[in-house]
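A single chain, nothing else alongside it, follows as structure tokens in the form predicted alone.
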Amino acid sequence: MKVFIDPPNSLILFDLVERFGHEPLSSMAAIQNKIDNVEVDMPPMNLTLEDVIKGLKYAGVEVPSGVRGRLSLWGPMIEEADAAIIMLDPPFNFGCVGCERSNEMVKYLIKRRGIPSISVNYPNNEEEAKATVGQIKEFLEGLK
């Protein structure tokens, strides 16, 4: 199953999706797409019209360029995902989580879908860690 995964930059939540048999989908896949096209001359200048359109699929015109270029990547993403694993409150090192109103565009598209989700706090020390890395385990493993 394809997984979203929310930090979409998060290498322990891909990891993890990994390890457990199902397809991570993640921001660093969308853009190594878009740097590897032939169209892109010079990354990172590679916004292309096509973007904006999508962005705007998923927010409005007047809501911050930002929000509608990160959604151009992930709303594509979610809407071809199986599955969804949140991660709440992590801290500003831990993948994506500068702009709250992308954080919240991604968290209704995911709602809105229907698709099995989970949301797992950021653990703050190695026991919640583990009991963070259970919940991820046992929410994938019914995903069968």
Contents of the next structure:
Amino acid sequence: MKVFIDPPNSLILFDLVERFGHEPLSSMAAIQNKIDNVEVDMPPMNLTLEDVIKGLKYAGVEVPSGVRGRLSLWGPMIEEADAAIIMLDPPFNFGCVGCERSNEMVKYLIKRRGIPSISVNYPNNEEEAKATVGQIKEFLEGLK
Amino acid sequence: MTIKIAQLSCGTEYSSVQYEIEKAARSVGAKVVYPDVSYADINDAVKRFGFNPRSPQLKLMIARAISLADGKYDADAVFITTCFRCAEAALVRNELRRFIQENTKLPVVTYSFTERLKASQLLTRMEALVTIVTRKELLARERQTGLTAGIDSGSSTTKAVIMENNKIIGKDWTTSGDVVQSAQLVLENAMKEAGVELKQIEAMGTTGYGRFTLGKYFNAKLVQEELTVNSKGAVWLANRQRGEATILDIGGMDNKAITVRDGVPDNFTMGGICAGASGRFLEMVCKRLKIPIEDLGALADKGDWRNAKMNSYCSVFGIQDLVTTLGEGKSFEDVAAAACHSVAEQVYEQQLQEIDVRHPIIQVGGTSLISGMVTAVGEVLGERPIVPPNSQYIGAVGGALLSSGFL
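Return the structure block for the form predicted together with the partner chain; the form predicted alone was the one displayed.
Below is the entire complex, every chain and molecule, led by the chain shown above.
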């Protein structure tokens, strides 16, 4: 199944989803796709004006362009996802997209889709980390 | 009966605009109300809604919306408003609008305000909310009966239509000058075409900016804002009285995007901050190209907007783009296409984001006669809109149709 991860660039969540036999939907893949396949030169991420306009599907013109550009990447992934994993309050080195407004909207879009999802708290010690991985494992194994 | 408009808002009390909102509501016989919620309800509501904003007042907005959806608080319409340029509020505002539409049958309008908001800017919107609630039976009217007239006193043009037994038998338009004189002229010409006299007209409906003046002058039976009247005219002309549709009316001064169900609006946006997204910009382009506006559409259809840069949000800078582009030797055709595309893109970006577009899209108003404009809207939306015959007469037709309900 296709599992969207939030934060969408978390390498740990990406790895966990893959390990338990599912396809992670992440920023890495979307940006890689843009850099490899799009014949545009808009470094560093090849996000173009057109992408920002596409983001209007998720947020009106009054919402800043950076939010809309981000949503143009993740919105379609959330639409495609069969399930989602949300890590609550992670430090930014766990995975971060730099914008709280975008984060709020991503969580809302997941909720709006009504797909199976799990929200786990960021662990603060080894014990909690084991419990968090256990929760995620159980969730991923339960997906059919 | 006082219509209760539930206000879901953030920031109005601190922006010196709350008084203006309440004044606008009062002036159309409505009252602004605030759904009661308890402190304990707020966290549950936010959790249920799924969007957890940082701003507590937005959390309160969500709780109030849920109170309405659950039927715990009784209101007739909903007004959702937040500060202009607040990203978090813009996200919540639009999602709450969707939530209300999905979970209630209440008409809803959204608005982002600045500290300059005056009651007069909200008048048409508030009036439309009240009309939808109080004139349900009239708005459900699908056939015109008897001999009636409709006058639409718009910002750029004034239109009149004479209808008899569900048919248009006379019509005319002119550029708007003096409100009464312009209306007299078009009405006389329309009556001449129809072969009738004023004393034979059984009922009249007026709409548009000059509706109150004309309503008084002609003793009209119906004096109604253009959002509901134009919607009726559009669905009648397009023969889409049943089912859903989006009406896109790009006018001379402001634009309207209205979603309707069985011809009755349930959500609408009205833009008018910048002329860059209106027919007025196209008039300015024609002046600079020294062509009559009637020729703009065909010219644009021959051009390619991609060849000419014209994507300014402002009509003044848009004309600067045009001058630069012409200076670079671009063709008139490409420039005309770029002007149409620029207006279509702005309407899409600024207004169609505030509603959920329903199909089909019916494009009306004076700019719908510019074929290049229809092409541009079709390209931007990915679907060519329906342009009914006499599409510039929507307001006048709506006025004639609805006023026959008073016979």
